[in-house]
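Presented as structure tokens, the chain that follows is alone, the form predicted on its own.
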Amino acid sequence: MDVQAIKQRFGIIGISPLLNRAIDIASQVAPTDLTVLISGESGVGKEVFPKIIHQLSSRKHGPYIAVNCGAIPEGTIDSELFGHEKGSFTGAHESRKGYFEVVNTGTIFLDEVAELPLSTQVRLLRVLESGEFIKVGSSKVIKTNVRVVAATNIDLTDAISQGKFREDLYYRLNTVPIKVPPLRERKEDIHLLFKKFATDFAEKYRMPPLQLDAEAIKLLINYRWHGNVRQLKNITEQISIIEQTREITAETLLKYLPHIQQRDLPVLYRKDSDNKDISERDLLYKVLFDMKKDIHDLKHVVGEILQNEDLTKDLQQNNAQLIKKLYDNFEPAGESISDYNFHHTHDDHVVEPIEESEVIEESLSIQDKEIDLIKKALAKHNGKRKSAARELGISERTLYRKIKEYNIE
């Protein structure tokens, strides 16, 4: 049976190549007994594909059942699928056949298969591999001949990485994958579906069908439709019932579309250069107050910032005050803030520090600087380690270790 005939038989609307491809795969795999995994977002119409597979297979005269795995409580899912013996658990007053026993020689559709508990996944894997299962509370092995078609609206590979789905079961289910495209990838089908739904609801509620103007059609097609076909059908029904006029404009249609997702817009961003003053200030604060930076790198970064001619006058003055305060509080031994003469030219541009080559080429020991800072902090707080550690931005335990390591008295 060709794709067009399948569409007519099962009431499928659309001309999208992606949709046609999914239908073609379903028709090709139907005569076999291979397990099929149908994937696609919620509302795309995955439930029609198991029916296609069943009706075009040699099992079409056998039973067919669709099971929503997410709608069955975890405590009863094993009983529902595989049955149970009388007295196997509280409330089991009599024996019961499960779906896999009832649907023998037929097809079972497991929707939202990712919602199955891990223990149930083990039982399902055994059925797929050997056609055997055991009822809850029984030790007797039962054979079954069932064709399994599963569906999911989530990425099972992500569920596997999170430990929520068994990898071996995934590969067993995914023998033949069918991807049902979302509505936003079937733009050529959106208006066709709207007209079909509008006609159906017009007959149901005995009223003229809706008509969209050009702008409304454009809005309908460009909307993202996160709920896919189901959302489109619901909105069409709402408009059919509520609106008195049958001529629908874009303004009217817009009232029924969730405003938070009206359009897909590109992400706007601001380059760092667009807000240069703020980025330079943030960088300066980071350098000034990060006590774990070694002194040589601090001088180098500050020197580069002071040489940046793009800074505003206010930022230059603030930078100089902050740098002077830093050196007043943490002045290394043998050096003074006076060694760096910050002054301005007639155009208020900061000139580079005096003896810049000496600063850059100077060889400093990070360990010596660290010892010096620790001594200064201890002296400032009269030997109180807790206060000194807070001043240095480290834990008291780390300070104690460094005092012992550097043999500081």
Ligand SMILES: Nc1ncnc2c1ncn2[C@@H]1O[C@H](COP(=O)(O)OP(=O)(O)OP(=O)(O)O)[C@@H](O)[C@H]1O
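C-alpha atoms forming the largest set that superposes within 1.5 Å between two forms make up the rigid core. The shown structure was predicted, so the numbers you read here are calculated from the model rather than taken from an experiment. Positions refer to the first chain, counted from 1. Compared with the form predicted in complex with this ligand:
- When two forms of a protein are overlaid on their rigid core, residues whose CA moves 2 Å or more are considered shifted, and Tyr400 is one of them between these two forms.
- Core-superposed comparison between these two forms: CA of Arg390 displaced by 2 Å or more.
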The other form holds:
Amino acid sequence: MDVQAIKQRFGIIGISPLLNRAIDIASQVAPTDLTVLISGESGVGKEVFPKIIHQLSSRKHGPYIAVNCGAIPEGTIDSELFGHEKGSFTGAHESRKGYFEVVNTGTIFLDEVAELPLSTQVRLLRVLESGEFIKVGSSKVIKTNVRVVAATNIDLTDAISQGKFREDLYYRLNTVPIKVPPLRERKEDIHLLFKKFATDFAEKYRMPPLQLDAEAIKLLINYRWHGNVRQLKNITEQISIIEQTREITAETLLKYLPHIQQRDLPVLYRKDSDNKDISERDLLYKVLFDMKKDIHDLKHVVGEILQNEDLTKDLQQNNAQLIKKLYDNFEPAGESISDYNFHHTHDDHVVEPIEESEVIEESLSIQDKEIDLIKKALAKHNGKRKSAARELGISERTLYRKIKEYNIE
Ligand SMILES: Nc1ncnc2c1ncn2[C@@H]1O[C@H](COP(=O)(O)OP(=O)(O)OP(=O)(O)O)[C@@H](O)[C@H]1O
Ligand SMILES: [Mg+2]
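Please give the corresponding structure for the form predicted in complex with this ligand, as opposed to the form predicted on its own shown earlier.
Following is the full complex, with the preceding chain placed first.
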């Protein structure tokens, strides 16, 4: 079966050479009995690979079981995998067959294999090497004929150096490695996947599919997708449900992308991405400049309020809402601007902080502004409270109270 046909049969979307290569290896190794280790970040689509391998092998009429090693409690995992004898532990009223016995002549998929306790790893190594295992509480050796495919989203060599994973088991599992690439290494697949999911959800929720404009496509492709295909799918579903319009702009899309994090930046500004990712950088700048403009506007409004009104009263009544609205407008653009810390990387292509960054650092605290204005007014009127109060647009009593409250000299 060629790669194209496999994609069709198993519903795999994508044209990237790295994805094709992974599928090709799976199809080549399927007819053998070799153990396969599938690795790749969370959400990249590992789970379809053991199915491909099983279906394209001579074991396809035998049983197939997927075991999530991370989901089984440590106390029962040996018994689940290898079975136990009656009376081997409290509660073992009957003897029980384990997966390795049940799956005889078939394929077992050990998902999240790094989660196996070390003692279970020893048993697994033995069954991989000799096809033999012993039930918990038994001494009888049982033979089985099982093909093992394992998957992990962590780096097993790290787990080995931390003493959590046996090196000998790693080499035994890793007879044929298949690496499923993250989305950022197959950007050509991102929009294809989005369109596929948008169509699926349109069908599910009975509405026309979402459409992205050019800017939104750029943003989609250049976003870092830590959760890979799973995250892309979830976000497509959220937008499908929540947005009234089907024409999605970059601004709308941005609302659904978890805020661009500090850890995303080194990738944006990596040397080799200097030319490729210009659009991504442009976009980020645009976000920053928009935020800066918002802050200017906010300062202006706050300044006006302070000059013209009795602050305490009016803020509480009329303007609190306005301020809140302005603050709400920051939401789509991300967290506080200082989170975009351009200095945290040691890359020598670090981008200089945008000019006039003091605008950002200046205190936007209303209270600070108020104190500042009161001081200025008092200085201007040589400490005369009556004139200062008139200039500030507040009553002399309010001014008196504020001087005491803020401890102004
Ligand atoms: N190429 C693809 N085409 C279509 N759907 C895909 C593709 N890759 C992944 N998916 C979908 O994305 C979701 C996540 O994939 P999957 O469950 O295989 O991730 P995973 O690699 O096992 O992640 P984890 O390590 O977190 O378990 C699934 O709903 C899967 O159907
Ligand atoms: Mg998985």
